[in-house]
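One chain comes next, on its own, written as C-alpha cells: the form predicted on its own.
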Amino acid sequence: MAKPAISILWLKRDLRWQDHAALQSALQAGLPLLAIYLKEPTQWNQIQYSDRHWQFVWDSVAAMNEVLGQQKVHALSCEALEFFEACEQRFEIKGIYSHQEVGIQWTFDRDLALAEWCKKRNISWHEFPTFGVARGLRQRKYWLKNWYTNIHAPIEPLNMELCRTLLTTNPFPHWSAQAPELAQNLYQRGGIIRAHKVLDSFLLDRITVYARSISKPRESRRGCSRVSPHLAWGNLSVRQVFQHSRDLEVPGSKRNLKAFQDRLRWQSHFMQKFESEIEYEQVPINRGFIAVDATKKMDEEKFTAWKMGRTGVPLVDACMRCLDATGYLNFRMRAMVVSFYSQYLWLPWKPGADYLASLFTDFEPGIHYPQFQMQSGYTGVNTIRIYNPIKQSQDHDPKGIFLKEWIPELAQVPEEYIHEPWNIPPLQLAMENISLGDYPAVPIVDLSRARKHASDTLYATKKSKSAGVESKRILAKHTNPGRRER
C-alpha cells in the first residue's frame, strides 16, 4: 500500500503566519502539511537555552493556533533526524520547507547532517534566507543595497484559508511537548498576537519617549520598542517592523523613527557578520586578541559574584539582577555588564557570553556573539570601550531608583553615595544607623587598577602586527569596500 504524500514546514526561528516564505513555499504544493516545531533535546541542553527560551516559544507556537482557529502547528520533543526518519517511514516526504537558521554551531551541524540524510533519500529540502542573511555571501558589496530593495518590496499576502485546509493533525502525538513549568515571573512572553501590540503600541504612543529613555537603565524599559524577542524568535520580520514604521502616522519626531529604523538594519548586519564567520561563538574574531583572552584565568568567585549581582559595583549588580528576573536590559546596560566582565574582571570571554544567552530572552546567536566580543574590545576595528560603571550609574541613573529597585540592601544610601556606598564615612553610617545588610563592603576588584590594566593591554594588542592583519582581513569580509558601515 502507498504511503500517503505530505510536505513538512519545519518552523524554527519563524513563529509566524504573514511574510513567511517558507509556509508560502509549502502551500503552493497544494499536498497535505505537516507544521511542526521541534524542541530538540540536544539543542536546548546547550548552556544557551534556558526555560525562560522555551517559555517564549511555546506561547508563539499557541498563539499561531489562536489565529488560526485550530490545533494545526505542532510543538514535539525530539531529535530532528529521529522525527524525520519517523515521518519517512509512515509518509512519502514530498519535500521539507524550512528557513535557514542562523543559529549556534551545534544548529549548524544538525542542518549539515539533516541535508545529507535528505540528499541520500532523494528528498528536497526547500530553505530560503532569514531576511536580510544571504548564505555563502563572499563580500558585502552590494549587501545593503540588497537589503533595502528587500525591505521595501511588498509582503506576499497569505491565504489563511489554504491553511486551515492543508495542515494535518498530529501523526506523533506521543513526541508532543509539554508547556514550560515556570513559577510567575516577568519575563516577557511570545506569540504573533503580542507582539503586534507591542509593536503598535510603540509606534503609536512610547517612541516618543525612545531618544530620552533608549540608555536608561529604567526608562528603556518602556522607551524602547521591546521588540527585540520578538524579531529572535520570528512572531515578527524584519520587513513586517519596518514597512508598518514606514506606513504608520507615527508620533513624535522623524529622529526617533529614523534611529529604531536604524537598529532594524543593524540586525541584519550583525546576524550577516555572524552567518559569514560562525567562528564568532567559539573564538575571538581578531585572532590577534586569542593570546589576550589566554592571559584570563577563570575565577569562580568572580564570575559568581557578577552572575548574582554580587560585585560591589551597584549598576553592575542592579543590572544582573534585573536581567536575571526579567530576561531584558538596554543595549548600553548591556554593554557595560559585558565590559565589566571581560575588562574589569578579567574573565574569558566565551563562559560570559555564553551565560548571558541564557538569560536574555531575546537570544539572537546572530548578534549576540558579535557584540559581546566588540564590547571586550576583541574586533580590533571598533573603537576600544571599557565603560565607567560609576558614570553610567550617576548618568542614567543619578537618583539610584533602579538600583535600590533591585538591590533592597541599598535602600538605607542616601543619594550622594549611592554610586560609590563603599565611600559613606563610617561614622555616618553609626550615627544615622545605615545597613548595607550582607551587600559587599567594596568592589570586588580595584576599578581604577582594573580599567587601567585592560586599557593598557587592548590597545597594545590592537596596535600589534597580527592584529593589524586581522583587522583588514575583518573590514573585508564583513563591510561595503566602498563604504564601511558602523
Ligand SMILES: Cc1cc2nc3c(=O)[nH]c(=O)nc-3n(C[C@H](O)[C@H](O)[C@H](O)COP(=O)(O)OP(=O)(O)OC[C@H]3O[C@@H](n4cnc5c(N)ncnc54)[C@H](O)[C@@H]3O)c2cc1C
Second form
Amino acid sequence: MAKPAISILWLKRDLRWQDHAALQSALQAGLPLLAIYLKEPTQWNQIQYSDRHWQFVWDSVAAMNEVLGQQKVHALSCEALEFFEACEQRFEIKGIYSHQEVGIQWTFDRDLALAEWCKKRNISWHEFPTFGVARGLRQRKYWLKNWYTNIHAPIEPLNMELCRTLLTTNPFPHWSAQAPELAQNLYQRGGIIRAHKVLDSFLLDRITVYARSISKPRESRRGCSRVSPHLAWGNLSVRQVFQHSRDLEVPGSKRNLKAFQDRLRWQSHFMQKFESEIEYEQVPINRGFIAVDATKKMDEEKFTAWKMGRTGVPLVDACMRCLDATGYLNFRMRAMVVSFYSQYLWLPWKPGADYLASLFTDFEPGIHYPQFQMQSGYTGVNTIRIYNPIKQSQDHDPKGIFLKEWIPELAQVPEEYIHEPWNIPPLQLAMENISLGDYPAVPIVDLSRARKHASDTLYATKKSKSAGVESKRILAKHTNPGRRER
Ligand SMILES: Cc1cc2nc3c(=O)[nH]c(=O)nc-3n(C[C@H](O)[C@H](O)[C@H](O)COP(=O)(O)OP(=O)(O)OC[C@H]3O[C@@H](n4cnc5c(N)ncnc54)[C@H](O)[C@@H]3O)c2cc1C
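Return the structure block for the form predicted in complex with the ligand; the form predicted on its own was the one displayed.
Time for the whole complex; same chain goes first.
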C-alpha cells in the first residue's frame, strides 16, 4: 500500500504563527502538515541548555496550540535523525520546511548530517533564512541596506483556517515530550500571547522610561522592553517587533523608540557575525588573543564564588544571584559580570560564557558569544572596557536597594558603605552590632591590582602584530567597508 504523502514543518527558534516563511511555504504545498518541535536529547544535554529554556519552549508550543484552538503543534522528545527515519517509514515525505538555525556548533553539525540524509533519499528540505541573517555571506557591503528593505517589507497574512485544516495530529504519541519539572520560579515565561502583551506594554507605556532605566540593574527590569527571550525563541520576529514599534504612535518617545529600534538592528548584526564565523563559540575571534586566554588558568574556587554570588563585590554578587533566580540581567550588568570574570578573576573565557548561556532565558548564541568576547576585550576592534564594579554600583544603584534585595547578608550595612562593605570601621561594626553573616569580608581579588594586570595585558596584546592582522580581517569580514565597528 502506498504511504500517505505529508509535509513536515520543523519548528526550531521560530515558535510563532505569523511572519513565518517556512510555514507559509509548507501550506502552499497543500498536503497534510506535521508540525513538530524536537527536543533532541543530545542537544538539550549540551552545556548551554537548561530547564529554564525548556520551560520557555514548552510555554511557546502550548501558546501556539492555544491560539490555533487545536493541539496541532507537537513537542517530541527524540533525536532529529531518529524522528525523520521513523517518518520516512510511515509516510512519503514530500518536503521538510524550517528556518535556518543560527545555532551552536552542535546544531550546525546536526543540520549538515540531516541535509546529507535528505540528499540520499531525494527529500527536499526547504530552509528559510532567519530574519536579517544571510547564510554564506562573504562581506557586509549591502547588509545594512538589505536589512532596512526587509524590515519594512509587508508581512504576508497567514490563513489560520488552512492551518487548522492541514495540520495533523501526532502520529508518534510515545515520543511526546514531558512538561518541565521546575519548582515555582521567576523566569520569564514564553509564548506568543505573552510576547504580544510584553511588547504592547512596553510600546504603550514603559518605553517612556527606557533611556533612563536601561543601565540600572533594578529599573531596567521594567524600563527595558523584555522582548529578548521572545525574539530568541522566535515568539516574535524582529520584523514584527520593528513594524509594531513603527506603526504605534507613542507620544514623546521618539528618542527612546530610536534607541530601541537601533538595538533590534544590533540583534541581527550580532547574529550575522556569528553565522559568518561560528568559531565565536569556541575560540577568541581575534586569534591574537588566544595566547592571552592560554595564560588564564581555571581556578575552581574563584569560578564557584562568581557563580554563587560570593566574590565579596556586592554588585557582582547581586547580579549573579539575581540572574540565577530570574534568568535576566540588563546589558550593562551582563557586561560588568563578564568583565569581572574575564578581567578581574582572569579566568578562561569559555566556561564563563557557557555558564551564563545556561542562565539567560534569552540565550541567543549569535548575540551571546560575540558579546561575551567583546566584553572580555578579545576582539581587537572594540574599545577595551574594564568595568569598575564599585563605580557601576555607585552610579546605578546609589542607595544599594538592588544590592540589599539580592544579598540579605548586607541588610544591616549603612548606605555609605554598601558598595564597599569591607570599609566599615571595625569599631562601627562592633558599636552598631552590624553582622555580615558569612558574606566574604573582603573581595576575593585585589581589585586595583587585577584591573591593572588586565589593562596592561589586553592593551599590549591589542597593539601586537598578530592581533592587528586579525583586527583587519575581522573588520573586512564583519563590518561594512568604510564604516567603523561600534
Ligand atoms: C555578555 C552578554 C551576553 C548577552 N547575551 C544575550 C543573549 O544570549 N540573548 C540576547 O537576546 N541578548 C544578549 N545580550 C544583549 C542584551 O544584554 C540583551 O539583549 C538585553 O539585555 C535584553 O533585554 P531587553 O529585551 O529588555 O532589551 P532592550 O534594550 O529592550 O532591546 C531590545 C532588543 O534588542 C536586542 N538587543 C539589545 N541590546 C543588544 C545588544 N547589545 N546586542 C545585540 N542585541 C541587542 C535584543 O534582541 C533585545 O531584546 C548579551 C549582552 C552581553 C553583554
